[in-house]
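The chain that follows stands alone, in the form predicted alone, written as structure tokens.
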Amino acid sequence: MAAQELARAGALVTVFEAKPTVARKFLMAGKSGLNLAKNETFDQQLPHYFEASAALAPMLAGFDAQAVMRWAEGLGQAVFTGSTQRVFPVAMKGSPLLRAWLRYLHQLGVTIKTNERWQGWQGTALAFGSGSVAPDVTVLALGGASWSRLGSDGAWVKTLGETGSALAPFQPTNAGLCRAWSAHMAPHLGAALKGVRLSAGDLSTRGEAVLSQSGLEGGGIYMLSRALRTGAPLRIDLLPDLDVTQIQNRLENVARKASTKVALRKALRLDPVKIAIAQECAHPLPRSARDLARALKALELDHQGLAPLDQAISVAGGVQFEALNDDLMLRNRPGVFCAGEMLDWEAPTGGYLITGCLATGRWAGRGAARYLGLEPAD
């Protein structure tokens, strides 16, 4: 996106890509449909960027969810909004959009060189395996430190740290939750926990999670990453559409001789996965209908924290905004701009993450163009 904006402004642009092919993480995200954005207003979108909301606000205002949709359609890739307001390409994968984007960049005169990992500076020049270059302006989009096999290994931290730029340590986000299950959960591993409310700290979401060998995965868990990595317990409301009294009444209407498990199935229509989770979190289950109703509304699942950094979809941490000016240029390295996941921000999956990356790339590219004395294109 930064290359696109620089080229549209009239700059001669070269992209140096560390891997043999470009956009590997973009393509990996596209394997499950490529959720480009969440079809919300700017005011609805902004709080999902947490502490970085103020810094990112002008960038997201300049390239919000509607702008993302127009951009994809401008590349000839139709999009649609699903029932949860998530926006996807009609093709439901990343490769057609990427091919169209690369064609457009080629038409703009952008050159892409692969197998060129940045090795730091040699004076004012950028060092690569094949030699060094001395551009008039540089945009770094080096990623964070998750899924390192796709190219983002965080090795750049040492180089930027030596410039004195403020960096926050990387932490996993949009990551699975580690939990050592008891033996009775074995038959349910691989199944989905659906139609529940999940909460941690001050965060809460309606969603689902998949029970894995190592814990819980899925969008409902990813939305809570920020709280879960601080050690906040996971709270589960198995019946978010009923209050305690309604649940109690249904339980009391079941024959008194029924076992608790039968009561959960007959009175509340809980599926085997939900019953298993209830037993895992609150064993032995209360016999009192009132106490059982309260337990089902606030199950607490302890855990061993988020999955390791390299298993996370994305990371928090990176270049702090105080190290950058309003155009995302490093204060300690004039002419060098930063964009994307290497900046210190986080957002949940569901469109926010990709939108944020595109918005910061666009912002840095336009700032770099102005640094060259060029007028960014409309």
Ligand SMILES: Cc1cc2nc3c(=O)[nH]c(=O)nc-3n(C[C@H](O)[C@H](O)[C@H](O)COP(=O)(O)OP(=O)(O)OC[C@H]3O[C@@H](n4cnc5c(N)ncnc54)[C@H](O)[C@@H]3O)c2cc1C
Contents of the next structure:
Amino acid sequence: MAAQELARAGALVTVFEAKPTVARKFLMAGKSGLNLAKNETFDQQLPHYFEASAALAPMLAGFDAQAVMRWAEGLGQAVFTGSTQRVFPVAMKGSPLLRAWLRYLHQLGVTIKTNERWQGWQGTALAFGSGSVAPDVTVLALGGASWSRLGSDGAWVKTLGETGSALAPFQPTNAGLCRAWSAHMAPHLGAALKGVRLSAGDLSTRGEAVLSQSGLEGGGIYMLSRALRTGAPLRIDLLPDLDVTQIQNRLENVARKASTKVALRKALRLDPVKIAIAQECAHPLPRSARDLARALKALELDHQGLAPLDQAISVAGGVQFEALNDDLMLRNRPGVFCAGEMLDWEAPTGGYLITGCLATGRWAGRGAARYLGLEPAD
Ligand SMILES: Cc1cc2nc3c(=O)[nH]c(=O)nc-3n(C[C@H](O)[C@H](O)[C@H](O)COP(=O)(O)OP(=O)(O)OC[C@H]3O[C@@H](n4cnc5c(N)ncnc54)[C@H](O)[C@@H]3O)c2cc1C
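Provide the structure of the form predicted together with the ligand, given the form predicted alone shown above.
The next block holds the full complex; its first chain is the one shown before.
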């Protein structure tokens, strides 16, 4: 996106990519449906960027969810909004959009050089294995530090750290939760916990979670990453649409002799995975209907933390905004701009990540154009 904006302003642009092909993570993101944005207003969208909201506000205002949709459609890729307001290309995967974008960049005169790993600076020049290049302006968009096999290995931290720029340590976000399950959970691995409320710290969501060999995965867990990574226990409300008294009444209506498991199934229609989770968190389950009702609404699952950084969908941490001017140019390195996931912001899944990367890429590209004395295109 930075290359696009620089080229549209009239600059001669070269993209250097370390991998044999570009945009590998973008393509990977498209494997399960490329969620480009959340179809929300700017005011609804902004708080999802947490502490970075203020810094990102002008960038997201300049390229919000509606702009992302128009951009994809402008590249000939129809989009649709799903039931949870998530926006996807009709083609679902990322490759048709990427191909159209690369064709457009080619028309704008952008050159793409692959297998070119930036290794740092030699004076003011950029050093690559094949030699050095001394551009008038540089935009770094080197990604975060997860799924390193796709290229974003975070190796740039050492080089930028040497410039004295403020960097926040990387932390996993949108990552699975590690939990060593008891043996009785084995038959339920692979099953989804649906229709529950999940909470941790002061975060709460009506998302889903899938039980995996190593713990819990899925959007509902990802939403809570910020709290879970500080060690907060996962709280599960198995019956978010009923209050304690309603649950108690239903439990009291089943035959007194019924086992707790039968009561949970018959009175509350809990499926086997929910019953198993209840037993995992609160064994032995209380006999009294009131206590059982309370327990089912506030199960506490302890855990061994988030999955390792490299397995996270995205990372928190990176170049801090205080190291950058309003155009995303490094204060310690005039003429060098930064964009995308390498900046210190985080957001839940739901399209906020790609939207944030596009918005900051566009902002940095336009700032870089102005730095060259060029007028960014409308
Ligand atoms: C499995 C998965 C699914 C996802 N799904 C979604 C989704 O549906 N919606 C969403 O919004 N987000 C999604 N994301 C997150 C999203 O893909 C990333 O946030 C986004 O791709 C980050 O873009 P970026 O350009 O900042 O970094 P990246 O996409 O990581 O690109 C950085 C590029 O820089 C290159 N590079 C790194 N170092 C160097 C160097 N020294 N020299 C030259 N090149 C270098 C890398 O090879 C890489 O190509 C998903 C992520 C994953 C892993």
